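Heads up, the chain below is alone and in the form predicted alone; it's given as structure tokens.
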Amino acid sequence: MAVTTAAPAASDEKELLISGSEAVAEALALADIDVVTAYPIRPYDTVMQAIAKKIANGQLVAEYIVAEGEHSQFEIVKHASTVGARVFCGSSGVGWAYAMECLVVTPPLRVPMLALVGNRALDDPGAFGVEHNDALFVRDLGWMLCWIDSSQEALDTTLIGYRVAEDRRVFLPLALSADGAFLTHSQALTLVPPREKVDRFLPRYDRGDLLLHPDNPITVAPQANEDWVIEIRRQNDEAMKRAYGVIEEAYADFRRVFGRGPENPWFEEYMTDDAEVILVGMGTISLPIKVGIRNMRARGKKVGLVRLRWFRPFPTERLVAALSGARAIGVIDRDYSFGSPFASGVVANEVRAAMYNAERRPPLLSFISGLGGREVTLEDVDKAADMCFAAAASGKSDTKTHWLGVRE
């Protein structure tokens, strides 16, 4: 399947050169926040330090709450949520652990908050380089999870994770992960659409009799015991299943509204449609793979990439259709899962468990790369990529989780 590009700038549209935190800040600014909360953690805080800017200059009205940590940050907006205010807030690596109780009864509140998640590795050893672990945290939780790899589809990815979330037959939260400084804090050339247009395509927050307000009494984070726990797990995962859904309506009307947008919202394919070789990946691990790729395909070898957008939810179904024609798939992980299956990152075996009653299953192997920071090397695309043609010849996985690009 080939890349779907954006149609040409529209006239009404403004060209920006600004990283992917001030891409995020300047959709929130257009679809016209009313409550964030902040506190400072590298690499998501300029997210806040933009939106904080666009409040100081009259661009945007809304609350800004600096909290005393990621605890009450957390805290604060998903009450504000329940009164019917849009929120947004974030965090990275340990603070994002450190809010842990409040992501843990946001789903079941079924709060539609958006959340930034500046990918961050995990202390210690501390560094503020790039891995998935920390927005991996709530993968089974019912937060929806989705990997952006520019500042355009950042912004246009905020957006859509509004309407998603905040779709009645949702109503979930949806952590979005920008991989820290490769993303939250490079710049490029953004559209930017007018307001009329993000009005056009996302309504206002409403929601409904589940308004928490005097005038409606409810219940909200209610002692259910045996009594009613295993059917609001239920619900949960009814409404993430109905997000299947919700997400492809929402992609096709961004298309229509705002003239460009990927046709498959789960996934980008590139160089895909001949490919013998898939490799996978998520966020901007993309850009090496990309290049490594092109020069391969200089070569001779044939070689595609699937960059996955949505973790969660997964996109099974689209996903085995893209990779079952490959005579070998290569999944290269920026996070791990010590003592998992195979030893492999999480990535790799949501694959294999999607791919496990595909009628055809090519050779997979697992890769763990990139962590804590550190570059993805055209080497290491290479070295991923010259195994899995080694396995597509023998027809045989290679059981081993390889670690690209460490030093012995």
The other form holds:
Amino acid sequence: MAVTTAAPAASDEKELLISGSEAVAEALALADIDVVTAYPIRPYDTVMQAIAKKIANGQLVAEYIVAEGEHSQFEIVKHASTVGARVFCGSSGVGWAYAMECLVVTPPLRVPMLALVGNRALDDPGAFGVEHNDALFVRDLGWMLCWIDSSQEALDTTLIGYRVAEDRRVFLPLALSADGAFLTHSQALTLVPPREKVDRFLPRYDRGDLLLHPDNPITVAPQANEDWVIEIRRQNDEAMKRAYGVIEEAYADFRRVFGRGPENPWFEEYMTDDAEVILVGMGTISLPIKVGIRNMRARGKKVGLVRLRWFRPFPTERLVAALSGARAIGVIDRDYSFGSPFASGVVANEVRAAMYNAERRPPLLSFISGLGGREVTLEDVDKAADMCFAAAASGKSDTKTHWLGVRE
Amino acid sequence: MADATTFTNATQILEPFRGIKRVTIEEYFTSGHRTCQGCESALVMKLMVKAAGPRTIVLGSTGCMYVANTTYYTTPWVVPWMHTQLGSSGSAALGTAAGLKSLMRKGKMKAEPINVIAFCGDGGGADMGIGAISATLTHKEYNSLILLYDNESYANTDIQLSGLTPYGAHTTFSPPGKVHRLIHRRWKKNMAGMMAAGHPECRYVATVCASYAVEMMNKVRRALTIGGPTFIHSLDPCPKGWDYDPMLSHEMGELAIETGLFPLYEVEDGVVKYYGKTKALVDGRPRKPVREYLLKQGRFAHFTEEDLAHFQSKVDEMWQQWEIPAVVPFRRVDATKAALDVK
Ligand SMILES: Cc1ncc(C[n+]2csc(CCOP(=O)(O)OP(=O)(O)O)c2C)c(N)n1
Ligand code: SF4
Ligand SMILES: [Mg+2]
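Mind sharing the form predicted in complex with its partner chain? What's above is the form predicted alone.
Next comes the full complex, and the chain you just saw is listed first.
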């Protein structure tokens, strides 16, 4: 499949040199969010700095609340959403962990909150760099999870995110993950559409019969116990399943209104058409992998990349279709899952699970790399690809998980 | 925000009820709950929302007033009600008020003053949620009331001690034993005084007890009318946790006031005003001995004379040495000096 590139700037879009966090803030102003809560932790906090400026300059009218901790930060917007406000929040690393109780209750309350996770290594020891374990905390809980790798994608996916989350068929929160520093802080030219175009794409948030208001005197989340909890879990499950169709619709509509955006919402495919080895990863790891692929192709090695955007809901069928044709698959995780099957990262085991029922199962290798923000080098990418070629030749999966770029 | 005093800051003007016969007849908390017989906290819920009226949103923290009080399919709430997490009453009040305000000021919702009340227990409020409550009390542009119903234990989880459990009380986490008679030896936090003293822009803090129902409702009405974030601490006798005959809840509340253990007052714009029997105590009426109150409750049945004397001396301190009797625990300058002179 072809490489996706942004279409040339439509005349009505501004082009700005902005970071991933600033791009999200641009989208939030366009989406006219109503309540936003902040608490400092690097690297996600750059988005709150950008929002604060917008509010100070009158480019966004919203209740802007600096909370006294992440627990309150997430609870405040959760409650604001139940009275009909469009809300935004976010965190990183241990900050996201501090909000965990609130992250747990948000999906079953069917609160369509949008949160930016500036992915960061968890303590201890302290480290500012990227790891995906923070956002992955919520992978089983009803949060939609999406990884982005450019400022443009940050802006676009924020708008798409509200459209999907606030769709009555879904009503689930979305965590938008941006790699700390590599995306939150790195600037790139970004197209910023005009408000009226956004208004055509993104309807107002309508909480409908779930609105908490004296005109609609409902009781929300009464004690249910074994009488009802399993049915409520099942409803969440259905909402997540419906999200597949809603996401497809939203991307199609986005392309119609803005004239850009990927055809395949779920993942980016880079030089996979004829690839013998396909590497799989999430986030800005795409950059060194793409450069590595170009170098390897110059040497005659047919390597491609699948960069997963949507992790929840997980694009099982499409991913299986995209990977089945390869001679070997190499999944590079920027996370860890100690004690998991094969001691692999989270993504590798998800891909393994997805491939289990596939007609054709190429050998799959699992790699862990770039933890704590360590650079993923071209040598790392080469090494991973070479091991995949060896597995392709032998036709056997290697059950060991390989750590790349580690002092042993 | 800069435009702090827009129409969206308006509150409902709730005049005080002038006597029990003038109280409105409508109920907004009705049948459906399953709290213990004699549960004073359930009465507090009823009076609280009766005082607030129909244009009110109530947020309730985890605890008895959620688990025993608000069950799926049998909700007693006539007004909109939502659960919030154990430590989240402050954030629930703030978030709800901020959401309403934002939508109204941006013209996305019809502008009208809607009361926002978040309640919490002593565990949820004075322990876990104190940080969030404190933060909310600094956000003067959002109107809300946080009501702490204090049954003096983590009651819903089987009566465990909290930061508001009285000294020495028997709870499931502080059982009297052969070696240690008193496991719980911390003095109760001075919650209302702390909230009033610590948040200079919070315009209204009060203590209430449902034994004095009209006064209680009027304080709720004042808190909602005055605007900004406000705080009320309600002392709620709990027959299960305190271990007394359920028919005595009302009397138990009266005794807590008459012994001077729990003072009834309000702090409006920094001015302290005592109420009812507490006022009489300030004016010199003798306090009843605390033993009259303590020995009526099973949770103090293990107390010795020594324990009773210690308890009494701590209450005496509240009245004789505190800068503002029973409200602010700073010592009067002369008392501080006297204490220093002794050393
Ligand atoms: C974060 C968290 N920790 C613990 C609990 C367990 N829990 C449920 S109700 C409750 C008691 C709360 O006590 P209090 O706030 O005093 O209310 P009460 O039950 O006395 O009415 C506790 C500890 C919980 N729900 N959430
Ligand atoms: S334990 Fe106490 S507070 Fe809880 S329902 Fe029973 S009487 Fe009420
Ligand atoms: Mg309690």
